Structure formats: C-alpha cells, structure tokens
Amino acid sequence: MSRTRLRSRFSTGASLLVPIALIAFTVLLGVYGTPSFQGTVTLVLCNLIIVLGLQVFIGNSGVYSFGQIGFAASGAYVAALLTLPAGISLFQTPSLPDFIANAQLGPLLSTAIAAVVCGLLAAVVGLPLMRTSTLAIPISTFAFLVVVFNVVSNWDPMTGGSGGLVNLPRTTSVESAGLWAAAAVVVALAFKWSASGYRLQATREDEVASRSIGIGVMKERMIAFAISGVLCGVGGALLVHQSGVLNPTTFYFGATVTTLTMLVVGGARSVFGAVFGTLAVSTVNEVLRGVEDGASLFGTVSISATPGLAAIGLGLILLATMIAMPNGLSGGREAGELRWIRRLRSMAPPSLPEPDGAPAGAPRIERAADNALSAEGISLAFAGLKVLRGVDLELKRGEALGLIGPNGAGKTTLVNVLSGFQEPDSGTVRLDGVDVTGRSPARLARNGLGRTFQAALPFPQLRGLESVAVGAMGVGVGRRRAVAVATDVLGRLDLLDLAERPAGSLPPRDQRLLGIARALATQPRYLLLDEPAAGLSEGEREALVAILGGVLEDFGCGILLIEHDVSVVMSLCPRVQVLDDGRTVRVGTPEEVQADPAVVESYLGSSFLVAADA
C-alpha cells in the first residue's frame, strides 16, 4: 500500500466496482423482463438511491434519522410540479405560480433542480436539528417528516392535497434509474473516503475523542445531512416519474420503515451494504407480496391468501438482523474489505514500508518558542462541591510537567478545563499568551492543544492508520497529506505494525499508544496525557516512559502528565505539581516533591519517604 493512501488500489477498485456490478446486473434483469417486471426493477433502483442517501448520513454518523423520506417527498413534488403538463396543472394545482406551471422541464433538468432544492432544504432543516443531542436527532427528524406529510396533504391548491397528482410524465426507465444509482454509489463512496467523511466516522466511533482532535461534530453532520438530502431528493424525483402518480402516503411511514430495513439488513456502515441490503430485501419483499394473494408450491402445497405477509416478513427480517448480525449482511465492510474478495488477489497487499525520515508533505512539528500553556486562579464547583480552588499552572513548550495527587484532588477536572471540556467558574486559561478560557475542545485542538483520556477511547471500526490520520484531518489537514502525517507519526513511535489492524481489536497498551499517536497527528504544541500508564505492566510502563521521552525530543511539544504511578512521573518529568482537595500543595523538582512532608502525608505516604531515604 502506498504511504499516501488509506487503502490499496485493489480494495478501492473492488469497493467501487462490486456494487456497480450488482446494479448493472439488476438493470440487465429488468431490461429483458416483462413490462411489469421492468417497473418493479426501476422502483427498486429508485429506492436504492434513497437508501444510499440514508447511508451517507446514518452510516457515517451512527445517528439514525427518520426524516430522510421527507426529502424524497420534497424532491418528488418539486420534480412533479416542474414537469406537470400545463393543462393538467390548471385543474390539479390552480394556485401554482405561472413560471412553475409553465416550466414543463425535461427529466434530467427537473431531477437536478429537485436535488439542489432538497440539498438546500436539508441544510436549512439540519442547522437547528444537528445542534440537538445525538438522542434527540431521530425524534426531531421524524417530526420533520410529519411536517412535510401534513403540508403536502393539506396544501391542495399547490400540491393536489391528499388526492395527489396524476398524469405525470413517466420518463424514468430501468437504464436511467441504473445510471443514477451508479452515480449515487460514487457519491456515497467519495464522501465516505473524503476527509469530511473520515471526521464524521470518527464522531460515530467516539464523539468525545473526536472533539479532542479538533472535529466539529455539528459541522460534519451538517455536511452529510445535506448530501443525504440531495440523494434522497434524486430518488424521490425518479420514483414519481416511474409511476406517473404522486400521493402523499407514498413517502411516509411505510417508506421510512422499508428503506431503513434495507439499510440495516445490508449494513449501515458500508455503501456495499446499502446496495446489497436493498436488493436482498426488495427480492424477499416481492416474493412475500406475491404470496399474500395465495400461492402454490411445486403444484402440491397451497398457501391461502395472507394479507400483510410482506410487512410481517420485513419486520421479522429486521428483528433477526439486529439480533444476529448487528452490522448487517456486509458486516459493515465495503466490498474490497470482504475476505472472499481479497482472496481473489494472487498476492497479499504489501505492508507499509519503514519510514526513512519524514515523508513529503508531513512537516515536522516546530520546536518551542518561549511561550506556555498557563492557568491562573482556576476554580470550579459542581452542585456546591468545590473541585478546584484557585489553581495556577504553567506548562512550557518542550518540557514535561507531572501532575499528581490523590483521587478526587481535581487533576482530571483541571485538564478538562485546560482542554475546553469544562468551563471554570473563575480564572483564566492562556495558550501562548492568548486568553482561550471557554473555547470549545475542537477549536483548542486546532489552536495546538492535544489530549488523551483515562480511557483509551479508540475508534474501534477504523484501522490504526485511519485513526491517526483522522487526527490530522480533524485540524483541517487534507486527506492525502493526513495519511503522510499519520505514517510519519506511527513510524516515529515505532507503531507501524498497528497501521492495518482495527483499533478496537488492539490490546489496551496499543490502544493507549494509538491514542497518543492520534493526538500527536494534530501537531500540538501542548499535549495533555491523562493516566497513559493505567493498567500497564512494569515493563510496558518503562517502554511508555521511553516513548514519551522520544516525543519530547522529537516533537518538541510540552507534555502535562497525570499519572498515579509516581515512578513514571519522576522518571520523565523534571518538574512536578501536586494537587490535593483542589489546591496546589507543592510545585518543584521530583526530589523536592518527594521530600515535602505535606506531599508525603497527603499522597505519597510515609512508606515512600522511608524508601526514598534508604
């Protein structure tokens, strides 16, 4: 694999060509089928475009939306009104403005306009909705769907009301629907593999860790929501010109359940899963619909009419998939990542080469000027309980400052204040002399402040190289250059063997090191490490000290180290600050701190003093 690529050319090509081949095969079946079968295949392909629209947002963000069918409905009505014959529109939509009623556009232009309108609508709707919590977005988007349904159902002079629109041009063929579906696959994969797509996938894996590396969660969700609206609008526009009629109930709860079932069954995290799930569920649905009116198997077994069998079948399929295969039939993997497709290669993909210095496009982090990350008089209370009481701190570039103290002393809270995750009640945080008190974690990361957490917070579904590259993308580095930065960081930390392994499958030590590499990829001037040695063996702790010493030497950033293992702090940090009960007890060299009776009494313990004297 190239050092400037996140996946091999084979994987990229297979991930693109396999779903397009499935679409081409479906088109061929439709072309040579009966007129009725052609209509069914065209309907399936139109639904596929809508499902791909869902995948762009839901699959990459991990946040479910029940309102995307509202954009499909909007696209359908825009395209229908732009193509409705003038004589018919006079009776069905008498209040329609003349420039729309007389437009009578062709299918390509009307579909393109519907896509643009739905994209803009999604941006407008998404602006307030994406500001809500992850749990509130599904409910909010469903409310949007209800609003769209009631508007088109009751605005009779403009939309035809509950009676709908009829005699629309039937211009969507199997071939045109197939071409649009193939284009939608390209758009969905291009977004997924873009820097914005990777940033959004990082928020899906862990929102807190994403914010710590500079990713604006709302912004990335907004981009995906708008692109999703475009694709859903295209699907709705094509669908209405396949049937020739438009009814508000066509794009409501039933369509929402059907398309979401297709996405979940196939695997929401992959474009291949969206394609495969749509085709699989559509096939089963058509079979069950045929059986609803009664059928005979092999001429011997008769099945009586069973109304509602298709809906029951879809429900059971969805339930079984969510229980037995939470990641869907595709396992959440693209076609090029499936094992049986990778075996088609005669040779395994080569591993990443060892670095021979920093690659082109991956600038080394500049060494320090005489500036610092400082905190002055930081105080913070939770429900009246004072956690920090006027704490001061100064971390210079290129130095390691240890922060120790008993549990509940306020160490992590102080780091949360420094990194923007909590705002102090009083006090000031300055970054290289600039007041940054209250700035968001994402903005601080872009300003040069990196951090890790007590938990490793990996991005489980991303490979090691992708996880670190997302760190660079989070602060605005382009995708190709971010890969070079990530390769350079992994090489300097001697972690290249983790590049192709999923982060969620790594042991705790490697997950913590990958988290440090991810933070370093943001090119921080100051790096805040919260208990990086927790859970490590003695040998692993010694190796960690050596790695962090190399970070100081090679990257030139200042390190604030919170650690309960005093030996790690004393080995790495020439200066140590001790907190107790939210106050600074002592700041000094390791020797001074170890000899301070107040520190020994509050934290180290008398046994430590005896050992130090010995």
Second form
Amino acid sequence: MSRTRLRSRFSTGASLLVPIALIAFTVLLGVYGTPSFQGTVTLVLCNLIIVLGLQVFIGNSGVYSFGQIGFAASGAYVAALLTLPAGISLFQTPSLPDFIANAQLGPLLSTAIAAVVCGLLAAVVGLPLMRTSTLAIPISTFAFLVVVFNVVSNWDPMTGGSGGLVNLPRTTSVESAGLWAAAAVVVALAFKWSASGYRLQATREDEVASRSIGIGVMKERMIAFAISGVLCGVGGALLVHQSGVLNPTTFYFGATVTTLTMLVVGGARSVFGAVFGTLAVSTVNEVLRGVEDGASLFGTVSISATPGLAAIGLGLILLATMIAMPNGLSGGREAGELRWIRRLRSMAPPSLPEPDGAPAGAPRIERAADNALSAEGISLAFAGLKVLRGVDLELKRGEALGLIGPNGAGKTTLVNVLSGFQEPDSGTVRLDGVDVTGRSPARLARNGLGRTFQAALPFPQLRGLESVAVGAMGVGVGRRRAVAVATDVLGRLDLLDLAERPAGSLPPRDQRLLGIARALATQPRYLLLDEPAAGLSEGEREALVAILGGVLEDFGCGILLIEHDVSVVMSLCPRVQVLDDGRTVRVGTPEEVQADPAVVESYLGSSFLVAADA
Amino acid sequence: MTELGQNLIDALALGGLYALIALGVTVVFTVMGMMNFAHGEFIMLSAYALYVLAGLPFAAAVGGALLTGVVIAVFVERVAFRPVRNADLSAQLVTSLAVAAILQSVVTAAVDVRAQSIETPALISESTQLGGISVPNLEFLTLGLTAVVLGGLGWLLYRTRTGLAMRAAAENFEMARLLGVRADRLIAIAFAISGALAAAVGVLLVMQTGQVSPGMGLTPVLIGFVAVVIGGFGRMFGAVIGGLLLGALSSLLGTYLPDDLVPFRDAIVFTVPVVILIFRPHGLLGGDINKARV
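Moving on from the form predicted alone, kindly provide the form predicted together with its partner chain as a structure.
Following is the full complex, with the preceding chain placed first.
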C-alpha cells in the first residue's frame, strides 16, 4: 500500500521540471543568439536567481522585504573583490587586505564564498529585523538596503566607492547561469516543501492560528531570510562576473523595483510564478527598450533603473498586477498544480488519502489521574475593567469539562490565559504540575496544549491535508510522519474528503472541523475548544457532539469546551464550570448546575427566575 | 558654548523637517492603514513644480508647489490606491512602490535623470545673527513651519468635526464607517493634507540644496518611514518624536563624526532604528499593529 503524500509524484515532478525546462529553453535561446543577446539572457538568468531568493522569503512568509538587493550587492562585492585581477586592486582598492586582493579565486569558489557570506550576513541582520512586525520588516529591510548602498559607495579604498570596479573577469556564461538558476529552483522548492517551509506558509496564512499550533513565527522567518540571502548573494556574484564591472547603483532602488515586479507579476507564492514572472517581465522590458531605442531590439540590458519608457512600463505593469491580479500570472500555483498540466495526466481527481491502519505515530497517551491542566487564582484586567477575578480551573486528562456563562463572563479570556495568548495579572497556570504561566502560545502548543478559536482561522491557500499536517509539523513532527498523523486525524473525524481542497474554499462548517483536526494533529494532551458549534445547524451540532465524543475516546486528551448551546455541553461534559462576571459561580454535574438558582440567575437572567416562580 | 547652541539649532531644524515628513506619512497611515512609498514622489513633484515655475514670483511658485502636492496626492489616491484599499498591508505597500517608480520614471523621461539647479531667494539663503550664533534663515523658516503645521494639525484633529472623524477612523475604521463617517471623503482629505505636507518639505529641501532630481524623494520617504517605525505606528505624536530624533541624530553626527566617517552618516542614522527595534520591537511608543483579538 502506497504511503500518503502531500502531493502526487506527478505533481512534484511537474512542479520541478516545468521551471527547469523554462530555464533550459532560455539557455538554448541564449546559446544560439548573438553575443549581445547572450549577455542579455545571462543577466536575465542572474536576475532570476535573485527573484527566486525573494520568493523564498516573501512568497512563503507573505512579508515583503525591500532589502534583498542589499544581499545581492554584498554577494557581488565579495565575489568581485575575491576575483580582482593582479595589479588592479592597487589602483581601485588600495586598502584591501592582501589575502583578499591577491586571492584571485575562480568563479565557482568566489561564488560559493559570496553565498556563505551573504547567508551569514542575512542571519545577523535578520536577528533583530525578524523580531519586528509584519509592517516594520519592509521598512527596516529597506533601511538595510540604504545602509549597504551607503557603505559600498563611500568606502572608496575598500570597494572602489561610487565609481565602482572595472576589469573584473567575465566568467559567468549562459550555461553556468542556467545551471545556478536551476539549482536555485530546486532549493526554493525544497524549502517550500520542507516542514520549515510549511510552517512559514502557515504564518503567512494566519499568524495567530500558526502560533496556536506551536510555530515560532520569528524563527521560521529567520530561516527563510537566511536562505533568501544566500540565493540573492549568488545572483549578485554571478551578475558582476557577467558584466565585468560593478557599479553600486546597479544594486539599489531600481533593481529592487525590477525584481519585485518580476516576482509579483508571476505570483509570489509559487516558484513557478517567480520563474515565469522573471521571463515574462524581462521579455516585455526588452521589447520596451527596443521601442525606446527605435531600432536595435535586444540590446544590452542592465537591471539598474534606466530613464524612459521601459521604467514607466515596468511600474505600470506592477501597479496593474497589484490592482487587477494580486495573485500574479500563476495564481500562486506551482506548475504541478496548474489545471492544464494536471489535465495532461487525464485521470480522475487525485485519489484521496487512506488511513493505512498503522498507528499514526501519535503514541496514545496513558490516562494518569494526577495529570491536569490547572489554573489558580487567575485575575486579569483590561484598562481597569476586571475581566477575570481569581478564577480556578482544573481539567484532567481524558475528561471533558464544559465552560459556560453569559456573554462577557470571561470564558474566552480564560482560554487565552490558559493557552498563553494573554498573560494574567496574577495567578498561575500549571501543565501537569509544571508552572507554565507566561509561556508563549507556540511553546505551550509544543508542550501539549491545543486550542481552537471562535473564528475558524483557516489557512486558506493550504489544502485540507496540508492544513492539518502543518499542525503536526508545528510541534516539531517531521514531514512524513506529519502526513501520517494528519491522515489519521482526518480519518477519525471522517473528513478525508476535505484533504485535497484548499481550506479557503470550504464552507464554514468544514473550516471549523478542519480547525479542530489541525489542533488535534499537534497531539495535544489538553484541547481547548472555543465555541466549536457556533453557527452550526441542529444536525451539524449533533454530528459535532459525536465527533468530540470520538475524540475523547480515541485521543485521550482532556477537552475544555466553551459553548453557548447548553444541550451540546450537557450531552458531552460530565462536569461543568459556570463563569459569570469573571468569577466561578458553580462547578458540578450538569444536573447540579442546572438546578443551582445562582447559575440560572446569572446565565438566564433574574427575570427567568421570577417567571419560573410564578 | 555658542558652537553648541549653533549645533543644537541645526539639529532642531533638521529634526523639524524630518518630523514634517513623518507626519505626512502618518496622516495617511492612521486613516487608511497604508504606508505610502509614493510620499517621497509627492515631495519630489512639488519640488519640480518650483523648478517649472522658476520664472514666477517666489510666493506664486510656492503656491504652485503646494497645489501640485495636494492634487497629485488626491489623484494618486483616487486612481491607484482606492482599488487596493481593502488589500492587506503588504499589497498596499507594493502598490505605492509601483506608483513611486512610475512617478519617478515619468519625471526622468520628461526632464532628465540628472539634478537641475534652482535659484533660491536671497533672503532665505542668508543668516541672522542671534546672540553670537549665526542662524540660517532657512532654519527659522523650517522651525516656524513645523510649529505652524503641528498647531494646525492639532487644531484640525481636536477642534473640528473632520478631525473627530479622523481620530475615530484611526481607532476603528470599520466602526467609524458604520457610524456614518464617509470613508472616501475622509481618505481624500488625509491625502490632501499629506500632499500639502509633502509640498512644504519639497520646498524646504529645494531651499536647502538648491536643486531637484528625480530620485530626491527616496531618502526623505525612508526617513519618514523609519521615524514612523521608531515612534510606533499610527501615532501623530510618535511620528513627530521619531522625526525629531532622526533629524537631530543625523545633524549631530554630521558635526561631531570624524571626517573620514562623515560619508557613512546615513548608514549610522539608519542602523540606530534597528538597534532601537531590538529592544523595543514595536517602537518607542509601543504601538502594536499586529495586535489581533483571538
């Protein structure tokens, strides 16, 4: 029996081969073209490597960086200085240390060193920058670009200053650029399909939900930022050895706009989009330049901002794409996900995964009586408004505890405190006896605390199987086993038919169930469900109760259930805790709680009492 | 002592200029939640208006620059930004980058990629002696203008219905709309104010450097952005503080840095915010735009 995969072999193969075939075709065009056209094609391929570098970070994280050209510049300078011809450095870069000036390395070694240096630089720069918010990252990376530009264009004795460097060896050929570009495609896809890549995509799809399944947003961004730095550095190093000259303005604002346009036009989310966008935009750019020159089509091209028609054209293309086609030409799909390529295989819709019966790797947790998620004396106020006033709670493993109470009683806030999204003013939260107060949501998720939200918070662009598998990846399970876990969870919840559909296209009910499956895939010891039945029909509620009952049986975790529908709580939870105005009113069996006048008053209003008495 | 006083006034004047830039960026951000890359090009185009109108009396040319800034800002909002109003922050940012690139290349194509020089009125390029300190009149102008703009914005925000609507929109745009604030009008007003501020900055920059170039808006917009980040997103007061800090830092570095390090002033100025962000990831005044209700 074949192992379940995140995507079919055919899809994987097509996603890899189509971009590489496009590159191969471009290389062939260049090889048989005029020398000047050959130069143009080589530059396009170098740009492509930089654009793939952008894709790794921007495409997977959804966060824009305007600083990646700074890494291309760094790569270009490192490679250029390591390959300076003998004697040249005396005039151009007198202060350069001898071991660099006399290195005169070959193209391969200098490019490799540039890649390593840029990767390290990206890691160092990324460390503070990735801590900041989604909107601050574009700005601080832009500041990084300005810093790089400022340094290389003013540090004359080391870098040749604003005049740049000339007479560098022109070692980058069409073929070598093509090989590097193909390698970059493999790197970009390998990252995208790795567990780390999936975790990063989850943060792009919904940051809050991604934290609830154990994903450290900063760490995942950091990894992609460093890989992106490596690719951009390689692109810059190859670029400078194509032209043989290095001018600091080549790697500045103009190049940033050009490469971003290529990425966005193709569709940032996919590697195929990056390749396709680069080739399409380069072609249009060449045509515009041809018109601009009036005569010679396909003259030499540089990626710096040039005056005139071509630059205006590029800007307009970028603007039109953002307004009319924000997902780009590829729609964010990899080649293997394109409809017409899938049709090539002329087969029935992809076979649904089957649970293979083997244990999904989730060792079922033994139910030890003394283990519990407990809270003691939790108090919290928002701007003076007391939301929680000394609440205690205990959720044992394997039990279902209902948490009910009127609107504004503090139920969701309590769940936020338990799951680390909100730090309490006072009180402690213990997970199996360990004080975990103040731990981050991601860490708590990795410690065995799962939760869902009032909103479903789906990962719209991920398919059902991916959405759930990323839950397991979030807590550190490897990719293969994550798929097995996800298949198992989906099977138990009877949701296997959602596996191949993008989560964003599902009806609310299925998104909600997928959210529960995603939380279960983190293999929680305690699962906090915030109004899972909200918005469901009567029949769907009954189905949900059956599913949750099954979860208790199969997964052995403790379930805390916030729910307004009393019938759902009563049929599932042998124990119910009632919260009102930030205090616990009563804990007891459903019968005890229902009979308690204080509960009835707080929950149903005193008018109900009066009516009942009458 | 007098030298110190001189340096402090220089620092304050540059800080005032940067605060004006940051305010222009923030006015749009608070209302629309968008960081507008094209703000630098609003500055640049206003400066070019001064260049085109060089033959006219100075006051008329400045009026023309002001009009240009306002018209361009409102026009760009209507044509380019309204269609992406509901897109996410990143998409809006990239859209404004596209607009910036277009405006820059249009000017490059229409005029020249090289800088053009403009004569500045003698009165502005002279200095006034003040208690042993020689203060360039331009610095008085900058400081005065900053004070007037701050006062005017304060009046607008806290004393008018439009200001009330803007503050409400800054708190919760959707709720403000539901309560009857007209979004189109409010956003247009914000862009008009932003354009006017850009024009003021453009004129001051021309007075300072005596020239215009297509790329002249790039550094200012970055300064505005960084000031906004330092100050905490979407806070007028924070933007002013951020601008003042950056300007003062830049000015003082220019004075006190050893000669051979002066060319790296920009690098240092833009590294400092990163250091601040290490300790305060959400800026000095701590606005957290990523705060989401869960």
